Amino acid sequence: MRPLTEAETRAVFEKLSKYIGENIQLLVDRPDGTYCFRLHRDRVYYLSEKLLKLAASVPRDSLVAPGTCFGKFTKSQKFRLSVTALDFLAPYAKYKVWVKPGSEQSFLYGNHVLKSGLGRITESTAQYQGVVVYSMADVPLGFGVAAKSTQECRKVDPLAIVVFHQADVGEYVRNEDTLT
């Protein structure tokens, strides 16, 4: 487990800023202590400094997951967010999309959000902006990328894709053996 390099930190923060904007600062400087990002086996973990000190005494081979896994670096050194980061992204999300009850299950199976399943969308959402997907009962279901801006969503065909799927809470069941 080691601190992120400058290039890795930039990649992680650029990806997080797509979803939560300037609120990244709120993740690091929290009222309950200081939190940090650490790299362990190509995965980026988010943990408190108290937990970091405790994890330092555990041998590397025995350490499975020192904190919450935010994502991982691919072989080409691109950062990919994991669904385990959803609990930290949802409260600080700048742009949100709510899906109708009928299309929640479709999204949880890994499909994109169609215009016919769109309940609401945050005003001034730009195209290709990171969004957090909620149910109509304000339960965070996952996150994705807006395929259309808010203005385009009003005029588009009901079968057009509005949000590209990135991750959802259904992955806990589908990929339970690979999530850490």
The other form holds:
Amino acid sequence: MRPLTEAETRAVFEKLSKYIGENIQLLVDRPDGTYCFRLHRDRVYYLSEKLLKLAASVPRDSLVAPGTCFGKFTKSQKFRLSVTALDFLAPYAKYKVWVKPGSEQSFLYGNHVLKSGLGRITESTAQYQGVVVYSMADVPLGFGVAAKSTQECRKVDPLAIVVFHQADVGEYVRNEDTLT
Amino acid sequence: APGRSVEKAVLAAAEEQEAEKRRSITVEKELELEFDLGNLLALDRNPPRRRRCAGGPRREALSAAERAGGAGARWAQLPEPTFRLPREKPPPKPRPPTRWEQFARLKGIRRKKKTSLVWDEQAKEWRRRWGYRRAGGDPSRAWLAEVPAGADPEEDQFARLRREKRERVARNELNRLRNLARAHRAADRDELRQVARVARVSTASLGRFQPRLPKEPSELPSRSGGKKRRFEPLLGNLAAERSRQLEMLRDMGKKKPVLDITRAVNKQLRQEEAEAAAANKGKKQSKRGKRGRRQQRPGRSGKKSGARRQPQQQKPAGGGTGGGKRKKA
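Can you now output the form predicted in complex with the partner chain? The one shown was the form predicted on its own.
Full complex below, order starting with the chain above.
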């Protein structure tokens, strides 16, 4: 476990800012204690100072997951968000998409959101903007990338993809062994 | 007559002997051999057998080739090869276009085919268009040179022609060399430097006894800049770390373009739509008014408010849930 280098921090922040914009500040500078990002086995964990101090005494090989995993660095040093970051993306998300109850299941099985399943979408969502996907009952289901801007969404046919799937809470079941 | 019969018998015996010899080397093949004499190649399509013998058909095929002879030498004229042998080396890369070719392609200039011979009216014969004994005569070899209007009458026009030709030749040569240099130019300075660095340390002594090139620095910088990889301590100054990250965030915010074109376009589109809606509203007042009111109601209204008609701005769902989530994490 080690702190992120500057390049790594930048990569993480740039990826996070696609979903929560400048709200990353609220993650970095929190009133309820000191929180930080740490790298462990190529994965980025977000954890409190208190937890950090506890985890520091655990040997590296024995340490499975300190704090919340935000995602991991690929071998080519790109940062990928994982669904475990959803808890921190959802409350601060700037652009949101709500899916209809009928297509919730489809999304949770890892499919893209089609226009027919689109309940609501934040106004002025640009194309390829990172969005957080909610059910109509405001339960965060995952996140993805807007395939169409809000304006275009009104015109496309019902079978067109509106949100590209990136992660969903179904992965907790499907990829249970790799989510740490 | 007896001499004749003896001769015949001897010849027959010799023929028989020859046939006997040949029998040991004749081979029966189910499929005939295929010959490609151009490559001096014989293809045997039969399944291989354990013992292989040199066969007669080869010799026959060769003897079928056209024979020719000169003084004390004999050779055979082989036909064109039919079997296409794969080439050993990859085909040569096409020459990169010269500067003129690039320019010509840009401008769409095509080469015009010109005959090499043109009719010379004076000489009454076909002559080369260019070069020695060309049509119209070589201007530099002319016995008379015209003094152009406005030129210095004292100037030697022959000398001028010679000088101009020399200049043209020199310029052509320079351009040719430039084109060559452009074709051979390495991709990048940095790439060259990197290659030089690798080449330098790729000796048995890791470059220790490698003589230095004239402009080579005494100490080549290593890839990492001579620094060891070092990370911040795990439990260092957390406050400093936080302030550094906040600084970085501020920096990233600054870099964003002032005008986001897609957003601007979307905004414009929305404005136009709103204007159109307002214009419509004037015509059908009652219906529009009702709809508008329904839209403003918070939360989800009736069944029809699906994807077809998105409400303008969703309620910021952050707030309350956000706090709860944070505590959980």
